[in-house]
Partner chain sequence: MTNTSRSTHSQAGFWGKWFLIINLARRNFWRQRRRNASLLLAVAIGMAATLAGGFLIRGWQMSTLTETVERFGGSILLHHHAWADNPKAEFNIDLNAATLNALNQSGLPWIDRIVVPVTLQSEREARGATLMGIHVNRELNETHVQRLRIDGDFLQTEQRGIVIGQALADDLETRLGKRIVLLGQNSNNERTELGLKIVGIYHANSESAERANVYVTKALAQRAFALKGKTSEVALSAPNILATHSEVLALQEQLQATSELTVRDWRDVAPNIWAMYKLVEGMVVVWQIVFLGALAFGLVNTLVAAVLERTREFGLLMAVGMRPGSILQQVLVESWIILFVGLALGGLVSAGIYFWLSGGIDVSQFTGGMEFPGMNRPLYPVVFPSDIFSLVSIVLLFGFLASLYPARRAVALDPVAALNKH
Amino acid sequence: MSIVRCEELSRYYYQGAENAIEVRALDQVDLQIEPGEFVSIAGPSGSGKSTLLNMLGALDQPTSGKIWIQDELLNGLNKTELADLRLRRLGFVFQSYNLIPVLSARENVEFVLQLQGVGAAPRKARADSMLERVGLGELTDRRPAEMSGGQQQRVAIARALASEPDLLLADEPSANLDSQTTADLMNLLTELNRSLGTTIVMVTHDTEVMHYAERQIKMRDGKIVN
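May I have this chain by itself in the form predicted on its own?
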């Protein structure tokens, strides 16, 4: 069973006076992603890659077409059901890290587990294990302001993976990092994909970063072009 399946997925926006201008952010996109794949989605600004990622993350609804996460048809789910799907089955890594500044690295990783109802002891153990896995075992008590950008992004990855999601979605995860830190981060994602079998879909505008993925998808004008 594919972990992601999209059929004729479209997202239109309307701009201008009386919404007279139609903008096709996604235009009849068909896509399948298999369990364990590491897929990059690349393209220029306005190509539709971020809109597609938002659809996969149940953060936006299509104008038309259908999307499944495994056997779950997202169309028609209400806000509560979509929020539960995001919490239970999806992990997110953003370019701005989105860590909670008053919490330590461990507490940031524990946060999603707490929302899932995981008890205090197993929550701490899983957080420490994932921080060790991403190379931050000695920084568990540090707050975001006390860490570099690369370290903060590793905390974000640990947080996303600690809940053992079916699908990890990464939105420009290297955008704020220098070239060496970017290489280190991408090597980490590659290793985690292989060792944990986690399916990863990554949006990037960087042609070098996209080639870390085993499958590259290119977009332009709301369509997949390869």
Contents of the next structure:
Amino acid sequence: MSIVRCEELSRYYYQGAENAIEVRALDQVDLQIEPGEFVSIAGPSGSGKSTLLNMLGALDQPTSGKIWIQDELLNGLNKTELADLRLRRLGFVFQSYNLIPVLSARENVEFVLQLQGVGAAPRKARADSMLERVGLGELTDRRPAEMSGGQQQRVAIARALASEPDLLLADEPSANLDSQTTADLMNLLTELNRSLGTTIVMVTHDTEVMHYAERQIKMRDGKIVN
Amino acid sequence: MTNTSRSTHSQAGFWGKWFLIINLARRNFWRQRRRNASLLLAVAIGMAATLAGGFLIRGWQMSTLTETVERFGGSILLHHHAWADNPKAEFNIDLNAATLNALNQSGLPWIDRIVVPVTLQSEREARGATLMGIHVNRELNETHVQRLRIDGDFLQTEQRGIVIGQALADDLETRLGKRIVLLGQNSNNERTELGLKIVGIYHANSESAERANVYVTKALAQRAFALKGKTSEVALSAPNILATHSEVLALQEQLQATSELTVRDWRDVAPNIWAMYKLVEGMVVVWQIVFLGALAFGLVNTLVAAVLERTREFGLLMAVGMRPGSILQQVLVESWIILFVGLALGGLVSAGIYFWLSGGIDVSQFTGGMEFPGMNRPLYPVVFPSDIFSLVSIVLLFGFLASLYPARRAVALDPVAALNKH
Ligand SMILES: Nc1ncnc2c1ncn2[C@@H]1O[C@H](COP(=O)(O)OP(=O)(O)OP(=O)(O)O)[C@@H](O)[C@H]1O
Ligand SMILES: [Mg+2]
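Having seen the form predicted on its own, could you give me the form predicted together with its partner chain?
Up next: the whole complex, starting with the chain shown before.
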């Protein structure tokens, strides 16, 4: 069973006066990702990379087409069911604005575990060990505003992985990072993919970064081109 | 790192969820503490001002009422049924065994008096007035008579005399110690005439009050108007001025045999006071609406803006798996913390104002000697719990809607759409 699969998936936006201009952000995409894969999505700006990733993460509704996560068809699920599904199976790292501003790094990581109903002691232990793992063992009590962009990105990864998702979705996780931090982050993702078997789908237009993934998807004008 | 620690839960329990919600709400409250503090203060000030104003309006309202009831000596009145239209000695109450029995059966304290229209003649002038034949000591203890300022004697040593108001004395160009002649019709509709010495002059808050009544002892009035064993008016004191209905019904039942008597409460006897009471009832509503309108406008604006600017945050919360319903609950908890604390603070301040004014405010200086219901005595603040209840519930309702509406709109978006809002 694939971890995520989509069939003729489209997402159109309508812009301009009286919504006369149709933008095909995603155009009849078929895609299947197997458990344990590490996939990168590349392509020019505006080619629909983020749109596809958000669709795979049940964060957006398709204009047409079908999408399954494991064997669950997303079409027709309500907002609460989608939220529960994301909570149980998915982890996200966004390009920016990843963290809840009023919570410390540890609390941000714990937040998802709290939603899942994990008890206080195991929650804290898991959050601490994940932050340790992304190299932030010293910064657990800082608020997002007191951390650099790269540090925030790593907290987001710790949060995404702490809940042990079946699928980790990352949208340009290295966009704000210098090359050394980027390399560290990619090594971390590769290692997590290998040791935990977490499936990872990552959007990037950085060719360096792209090659950390085993499978590379290229997009153009809302279509997968390779 | 292994997979064995995977949680078996998929959703936080009831307490876990509320712990989460309250923790977030608390943090967010602190994040916006300046704005929240001003919101809170606005609610508190609005609440305190509206409540305190309400206490005074209610105080005045109750004051007109107690004044009226005190004037009668009770909230329920018994008269001959023809007396209301034509208050003559002929239309009297026979205080026979049946009537007395009915009065005593009611269990309410009562007082009676003779009330007859008369003409007073001095050496120079003549004037009309209402003669009151009273139980002197009881009226001096129980009714508004105790508030009159008296020159001379109020029928306590000189029981053959008459007490009149200063304004009437001026009109009649007479004074204390002089004699006047009292003319009227007795219970048999015969002309009666009586010379009396003015033993006392009273001063009231207004000249019209000083012209209205003249006082003699009940015994003297009974003799002069052929009313032995009879009286004009019985006033009964019901424990709750506002709820006299059951007592009125009970009395009517008791007095059924004596069909020429009517039982009425102050509403019927003084319809103008009752109309005023109802008018003030409307004033309280208007007062609350005016204040709340101003408050609600600011409150709604601020809350809507505060919630809308967090759309992105809600997108993030939804993305990581928080249910839209929980996000709504969290937003509502946040605004209700502000509203509750504001309301509590406002309540405390208004309680302070209440106790500060509870000694009574002298408002007679504002009425300039005019007869104005309820204003002829100190004004005491009065608390109507229903006013507090309506105010609190309206503020909470407004706050609820003002947070719910924008929050619902925010969580109705797909997480991506919410996350992309700036
Ligand atoms: N909310 C929106 N409203 C209208 N058009 C949109 C919206 N979001 C995306 N689009 C359009 O859809 C197309 C695909 O956008 P998308 O964000 O998926 O591109 P991308 O490949 O992620 O680009 P980038 O590398 O710049 O992040 C673009 O043409 C974009 O303008
Ligand atoms: Mg993008």
